[in-house]
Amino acid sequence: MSSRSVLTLTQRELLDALRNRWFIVYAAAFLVLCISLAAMIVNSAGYAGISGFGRTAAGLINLVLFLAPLMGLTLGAQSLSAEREQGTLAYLLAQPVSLGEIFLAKFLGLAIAIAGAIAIGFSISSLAIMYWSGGAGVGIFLRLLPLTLLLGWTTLAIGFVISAVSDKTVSALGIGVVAWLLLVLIGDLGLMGASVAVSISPGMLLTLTIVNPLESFRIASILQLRNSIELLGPSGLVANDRFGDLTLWVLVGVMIVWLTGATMLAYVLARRRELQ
């Protein structure tokens, strides 16, 4: 594998991502909503204390759960499928580059673009808080940044799996949106309702919860920002009771497994598809 080829293709993918209208919309929406939450933090300072974990921090987690996975899934879903549909993937493979180099470059380019959008949103929001309040409350954004990046990259990898088996961009995007809805809906409340209906044991409920990367992110984020463990929800409380001080690392490990496993699966599927 040539590092020069990967670097050149990564630059191309990054430029394409920055021109992608979906990426522009997601990045702009993320920035606007982050700044709005920063303003809420400042305005709520007189009620609950600007650095306290309250509705604002919970709102930030919900914002990330809404936008970051949607960004990762849809951008990943159209990555290979768009190239295949337009015929550019076949053209690239006819050049002295391998599928592995193309795959790695596309993933790195999109991962950098997503990281940039998230980092800019958090950074400008943090600067706004520093300007408005002298810096109190900035820690909420800074502590959530690494987990948000991991969530974005994890869902990007899942999007690549969808893209690897899709011929059309539209169908890939549709599957990506459906996957996002399923991951969002099969959350803590959905599993609690199911547990009541079919009598799921606490251990099984915990497994079904943390295997969802969005739920692992949610519980890990609350553990990072918490003032009260009651905010973890039933599954989070079970996880905290089961794993103790290792809970955060277990949840991060689950997300890393999703990231690496989905990336490898996407490459295997893409390679099998192109060899046919």
Contents of the next structure:
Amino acid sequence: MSSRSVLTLTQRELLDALRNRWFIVYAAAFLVLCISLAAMIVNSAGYAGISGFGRTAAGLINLVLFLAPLMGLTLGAQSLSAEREQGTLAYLLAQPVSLGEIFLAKFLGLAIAIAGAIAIGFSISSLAIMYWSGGAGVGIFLRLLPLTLLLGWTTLAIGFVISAVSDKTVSALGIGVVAWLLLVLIGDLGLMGASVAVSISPGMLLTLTIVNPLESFRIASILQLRNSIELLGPSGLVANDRFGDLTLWVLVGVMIVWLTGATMLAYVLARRRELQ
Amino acid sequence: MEPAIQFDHVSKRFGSFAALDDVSFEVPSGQSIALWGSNGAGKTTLIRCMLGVTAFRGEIAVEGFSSAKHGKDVRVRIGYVPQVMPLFDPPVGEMVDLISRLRGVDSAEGLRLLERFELKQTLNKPVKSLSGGMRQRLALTLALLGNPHILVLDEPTANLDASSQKDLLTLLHQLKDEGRTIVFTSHRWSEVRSLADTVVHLEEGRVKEMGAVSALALQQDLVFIRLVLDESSISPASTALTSAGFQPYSGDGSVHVTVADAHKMDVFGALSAADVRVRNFTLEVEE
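Go ahead and give the structure of the form predicted in complex with the partner chain, now that the form predicted alone is out.
Expanding to the full complex; the earlier chain stays at the top.
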């Protein structure tokens, strides 16, 4: 694998991402919502002091949970399918580069673009908080940044799997949005429904919950921000009981397994399809 | 002297369909070879095998490098022009820079080529905003970055108007005169006759005949018919013409067929028998 080719193609992918109107919309929406939240944090601190922290932290986690996966899934879903549909992938493959180099560069380019959008959103919000209130509450953004990046990249990898098997960009985007709904809403509700309908042991329920990378993110974020997940109720206690001090690392591990597994699966599927 | 390209018992299957079946021939250095045949004859698949972007059985050697084992080394040695240059979003200058860097050459070479092919004024225009003829000239510019000895062109004039076809052919003649090895596909006999030293006639994935243009059985008074059809009629028309023994080529909302002048009415007879309605047609005598 040539690092020169990967670097060249990564730069191209970054430039393409900056031209992608979907990316621009997501990045702008993320920034605006982060700043709004920053304003809320400042107001909470003003009126309720530290008691406002829980509300703003929950707001930030929910904001990230909605937007970062939507950005990762839809940008990932468009990545290979759009190139395939436009004929640009076949053209690039006729150049002295390998599919592995193109794939890696596309992933790196989009991962950097997503990281940039998240980092800009968090940084400007932090600066706004520092300007308005002298810094109280900035820590929330800083402590949540690594987990948010991991969530964005994990969902990007899942988006790549969708892209690798889709013929058309429109259908890839559709599947990406359905996957987002499944992970954000339906998976959660379905698990709640299933736990009522079928008797599921707390341990099994915890396992089924954290298999969803978004739920792993949610619990890990709460743990990161509050240093305790007891506010999650019995499931938090079960998690504490099962994993103890390793809970955060188990949750991060689940997300890393998703990230690496989905990326490898996407590459295998893309290779089978493009080079057959 | 070692041939520029050597195809040795090349076979490629898609499931039970044999796209290429035991294809063997050589392309001598500096020669221009036309791959001739109907849709599905295996021309594009052979090009993809040669570029090393698809798996196949047999062996293809490009200037001594195996396409199967050393695809990147092979692709450095080949300048590739697709049927249609994809609609890239970036400006022309950015594309030239990208391909230059991938090929390990100075992008100043790209600027010289843009000037040669009268594209320098398009430097800041998005590739997708260029006309079809300009895009194909850009594809040729990008294919020549790094000065490869071998040019591979897949139906380079298929979607061009008559004037752009003529311009591109003139450029290809210049490149041939520079001593480059050229492998191209075309469904226009006039192009084949004008540019090719040798024709490889592929049918159903096999080499049906091969030889100098003047020596082939294909050589006769030919006419090129472009049939304008409803979108839904294109596939039935291609099937009907193939069944009747013609070699149709479908693209840009029409079906093209090159046929001996004496049999031109048989084309319409075959379409009529298959209940395919022809909305319009043009007919050119192949010179």
